[in-house]
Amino acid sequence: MSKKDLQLDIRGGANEIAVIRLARPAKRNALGDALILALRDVFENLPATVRAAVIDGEGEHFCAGLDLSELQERDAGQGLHHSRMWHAALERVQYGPVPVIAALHGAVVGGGLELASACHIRVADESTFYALPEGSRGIFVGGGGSVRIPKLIGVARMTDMMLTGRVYNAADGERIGLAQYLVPAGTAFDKAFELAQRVAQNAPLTNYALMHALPRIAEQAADQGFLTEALMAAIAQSAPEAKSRVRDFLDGRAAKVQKA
């Protein structure tokens, strides 16, 4: 992988935003091992001043999936370790230091959908389409898709996508939960960056709780989840920044929630 295949741009301000761009437009930003490891390294080494990140794809597509030119014959053990390497890398996206917003357009296919599902918010423009063609290629998802994607759309819909090769367009993808926002063509990045700026203004400990605690609470039995929630709430509200923000609200210095 050329270093140009993954670009990192730290955009300044009081709360910095990391713009991480897949830059293999000739390959429709297909993911190879080197690119996945580069993503891992970026999230492991983000400056402490960064408060949110946007992942984007250069050219007409976000990511068309696995770079099949790199597909190798592996025995079962090698295949297991290869998949676990992808798991570890994408876990650094989902459970990394900052919230991540994906700016989706064009193909969000196979491994590209696995990457998108590891992000915390997904913004799709009207050119976006989603597919999981692994079933027709005689392979199975290996980058965490079988864990993350059913949590977005359900097991039955993912099964259908893989069994039949069904492709969802942008509107239907947003309807079933593959994206939280649907915007006009060509504006996904602008909306994602706007959201990242808003997210970056949150108290860091609150963002950490939403990234690291909330998904685990959702997987716990109710009595365990309630206890974890109480512990996380106590920790978050004890932070000096939280106390300052509550005082600002009580003293009328903070904006009130308005109808959208």
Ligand code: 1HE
Second form
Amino acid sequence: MSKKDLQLDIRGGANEIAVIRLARPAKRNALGDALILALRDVFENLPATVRAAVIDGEGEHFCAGLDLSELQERDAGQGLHHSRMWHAALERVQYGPVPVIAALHGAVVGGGLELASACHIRVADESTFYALPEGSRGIFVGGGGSVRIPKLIGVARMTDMMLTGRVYNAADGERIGLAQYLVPAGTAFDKAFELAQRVAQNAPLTNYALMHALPRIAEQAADQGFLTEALMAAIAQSAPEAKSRVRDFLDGRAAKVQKA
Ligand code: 1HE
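For comparison with the form predicted on its own, would you give the structure of this protein in the form predicted in complex with the ligand?
In what comes next, the whole complex appears, and the chain from above leads the way.
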């Protein structure tokens, strides 16, 4: 991997946004080991001033998944560690310091879909298509896809994608839950950045609760989930920022919720 294959650009303003770009368009942003480790390092070392991140891919495609040229003869132990390396990196994306918004276009396939599913919001433009070609390559997902993708679309749809090689287009992808936003071709980054700016204005503890507590509460039995929720709510509302935001609303200084 060359240093240029993963680019980090911190955009200023009161709330900084990290723009992270897969920049290996000649290989359709395929993810080799070095690129995966670089992704992990970027999320581990984001400056504390950053409040949200956008990830996108240079060229015609978001990401072609695992760099198949690196797929050598691995024994079972090496295969296990390789998959665990992906898990560690994508955990840094999902459970890192700030919400991450994926700007998708073109191919979002294999490990590319695994990366996208580790992000908190997915914005897809009309050129986007989704597939899990692992099935036809004789392999299995290894980047956390079997945990995260069924949470978006259900086990049955993921099974179909892998058994039959089914490709979802952008509109169907949004319909089934692979992306939360569908935008005109060429505008995914702009929309993702706009959303990141909005997310960056939230109280940091609210964003923390959404990233770190909500997915875990959703995995808990209801009685445990209710308690975790109550603890998180108590912590969030005790922050000075929460008190001043509520005071702003009560004093008529904060925006009302507008009809959609
Ligand atoms: C690659 C890869 C790659 C492209 N690894 N080199 N992923 C896949 O099985 C998807 C494989 N890729 C494709 O199906 C297509 O490349 C795309 C649909 C993504 C794009 O098509 P296209 O026509 O724009 O590009 P292309 O001509 O196929 O590829 C351009 C170059 O990128 C070419 O190399 P070149 O040296 O001949 O120019 C391709 O070989 C190279 N390339 N994709 C390596 N993936 C943690 S486990 C995750 C498991 C997986 O992700 S498995 C799924 C892998």
